[in-house]
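First comes one chain, alone, set out as structure tokens in the form predicted on its own.
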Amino acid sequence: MMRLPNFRFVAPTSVHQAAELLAASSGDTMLVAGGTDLLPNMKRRQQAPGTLVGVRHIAELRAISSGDGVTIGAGLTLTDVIRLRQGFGGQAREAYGALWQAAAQVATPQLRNMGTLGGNLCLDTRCNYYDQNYEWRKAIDFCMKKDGETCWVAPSSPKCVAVSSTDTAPALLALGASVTLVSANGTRQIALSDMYRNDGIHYLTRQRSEILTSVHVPRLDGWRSVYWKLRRRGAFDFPVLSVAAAAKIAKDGTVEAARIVLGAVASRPVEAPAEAIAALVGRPLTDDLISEVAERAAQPSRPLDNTDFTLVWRKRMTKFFVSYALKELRGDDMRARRLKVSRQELL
């Protein structure tokens, strides 16, 4: 049985108190909300903070507001995020569809009841050589991401290539979201895309002293969005490929604007090339156009041998999943296809 290491636990009652605790720490302090990612990592000794700052019961982190879009507290559980869907009707419900679909496909109901939106956005990168117990990793002389010097996936690589496995980040990137980060030194708001680096170890630009407090999604009148996820089982598994797509479609069926984001193909979510998006704009979503754009959008997908399934097959599946997403945006009935390839009912 893997046990947690010894640690000190503190539970501040406000974001300000939590930020002060982080500022005063010696660097071995980490935030914990639901703990669904951090606590298993601690059991495997991938992370061993001396102090955990519990933010689960800070009311500020569970606030929701609307106006020019919607602002969602980072402390809301994924189950709470899914339930938000009930408060949106018509176009707004369709516009934010990718977020509801992504949150609904994270792990299992029990883990969604604990895991938070902020925690999923900051999810640790994953790798077959990293996500093992301490003794297993010691037997191979560890890896670059923790205690070692070599990336066993790509031994000649100067940096870790552990993969981004967050579901909600690609969805929110496709929605043009921004995030608020709070520290003892002040508050800053950045585009969500600016919070990620393509580096398996230093995958976040968020500083250790900063708290992700909320996510802002702009108004998306006339937009639709969807999220597709590839995994071995119909629940629990992290994505080995995901595609989030959003588009503003005119009444005549032509695309006015669009975004496509790939997940689990690099150490950060990857946006489709500009030429793929440009090919969509001003044209209706015909089968030929969807096929053309899917080929272009899949080009940045260069999966490595660090997750489930073979990398060649995962690469090949990228264009198919982009096409599924675009067809769903077009209005096609994709329920049977979604059940077959994603094992998930349409939300």
The other form holds:
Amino acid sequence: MMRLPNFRFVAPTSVHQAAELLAASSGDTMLVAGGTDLLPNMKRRQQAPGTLVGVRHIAELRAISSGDGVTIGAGLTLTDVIRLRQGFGGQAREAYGALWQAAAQVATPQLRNMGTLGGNLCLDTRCNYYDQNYEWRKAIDFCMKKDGETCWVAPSSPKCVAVSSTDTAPALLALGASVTLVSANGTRQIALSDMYRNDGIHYLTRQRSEILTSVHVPRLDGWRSVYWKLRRRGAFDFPVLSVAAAAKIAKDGTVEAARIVLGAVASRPVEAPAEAIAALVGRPLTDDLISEVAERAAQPSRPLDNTDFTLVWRKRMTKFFVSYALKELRGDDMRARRLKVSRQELL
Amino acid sequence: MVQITLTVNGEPVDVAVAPYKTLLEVLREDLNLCGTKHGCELGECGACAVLLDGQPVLSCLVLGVDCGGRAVTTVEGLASDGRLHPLQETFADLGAAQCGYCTPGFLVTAKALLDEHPRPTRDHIRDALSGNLCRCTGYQQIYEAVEAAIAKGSR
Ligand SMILES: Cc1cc2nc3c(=O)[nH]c(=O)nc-3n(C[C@H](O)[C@H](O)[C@H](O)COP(=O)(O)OP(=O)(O)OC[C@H]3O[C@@H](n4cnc5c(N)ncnc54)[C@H](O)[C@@H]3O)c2cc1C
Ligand code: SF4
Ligand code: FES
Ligand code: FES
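Please could you give me the other form, the form predicted in complex with the partner chain, since above is the form predicted on its own?
Let's see the whole complex now, leading with the same chain.
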């Protein structure tokens, strides 16, 4: 049996109340939304908050509004996010493709009914030496991320290199999303990219007293976006490499603007180098250009030996995944390839 | 202990739950409903699936204290008026249950699918059941049993 440790549970009904509870706490209070990341971690004693603030009863966190783009409540489940694609007109469905494709590839149907967008964006970083039960971790004398001092992946590393494993964050970065964070002291809106840090322990710039209330995706007229994920099985598994790509392509096929983001290759989602994007803009997506850009965009991919599959292979696959994403943006029929590498049909 | 009232298989139930107990533990230990199975406890198998307000979820990752006012359907609630649900009949008839450990999770998840889409395609069935592991059947009999239940006019 893996029981949860004991804790106090409170269920506020407004963001304001939740913010007051976080402000009044001594620091061992955590938010819980779907619980699908936090509760397994608590069972393994990776996290042991004294108080849990459940956000399920906060209606404000489930609001959706559109106007200049779309604002999505952080408390909506991933199933809700996938359903949103039916609400978007044809153009938005294409433009926001990366978001629903990413949400649809998270975990399993049951977990998508439970897990929220906010929880997915704040997902704890993962590592083979960390996502283990207490006895296992104790047997290796723990590690720097929890209860220990050494990083067993990179013993000379001064910082933890646990992997950013969220599927929706790379997708939303490719869409240029921003997030709203609310605390008892006020509200701030920041670019989603600025919420992440390349540090396996301090992977978020979000303060402990802040609640992620909503995600704003700008209007993307004429854009398309896609999300590609590498994992062993067609369900359950976290990404061990992912590529989100978005582009605005003119009628004559010329790329006018683009963003490419790599997931699960560092402790934060990684934007492709500016020169990779510069090489794309103003040119049509020919096979030659795609191979050239894929090579450049894959440069920052430096996976380490702390997830499934060998790191050499994961690194080598990066450029192929970028090229699959760019080909899908070009309009190629990539369904057979997608089924082969992701083992899931996107229905 | 926190006193909550929830609906289990159509009947209101009052129960005092310890905050650290998951819905799985509340069902099995406090309400003696052992049909829902206890597998990995970490969201990695689907054996503990139940319907919460009609949607399939993993009871090993739901806090019992957060279930006040909600409606839970477990495998015990599938039969009605002493008659098995068509899915239960076809699972038994077509060898979709071998050791049976995964069966309650598959049954409630398949029921939710058929409640929402009375005529799903094979791809749709496979996708809806992709969060349930089975070590015995190889899945084929399970998909066939769901299709046979549809043919029987399951609802
Ligand atoms: C078997 C399994 C497979 C999985 N596979 C994947 C996968 O393939 N891809 C993937 O991305 N994820 C995966 N997950 C992780 C998880 O299910 C999802 O990331 C889910 O979206 C997390 O959301 P949640 O609401 O359940 O988060 P919770 O567990 O409730 O919270 C996660 C973290 O976010 C914080 N938090 C939650 N809401 C807020 C908020 N509004 N403001 C600020 N902080 C907040 C919590 O304090 C906690 O630290 C998997 C989980 C399991 C158990
Ligand atoms: S990367 Fe190192 S410090 Fe971080 S969780 Fe893994 S072993 Fe621990
Ligand atoms: S016991 Fe809940 S998913 Fe395995
Ligand atoms: S019948 Fe044995 S695990 Fe499915």
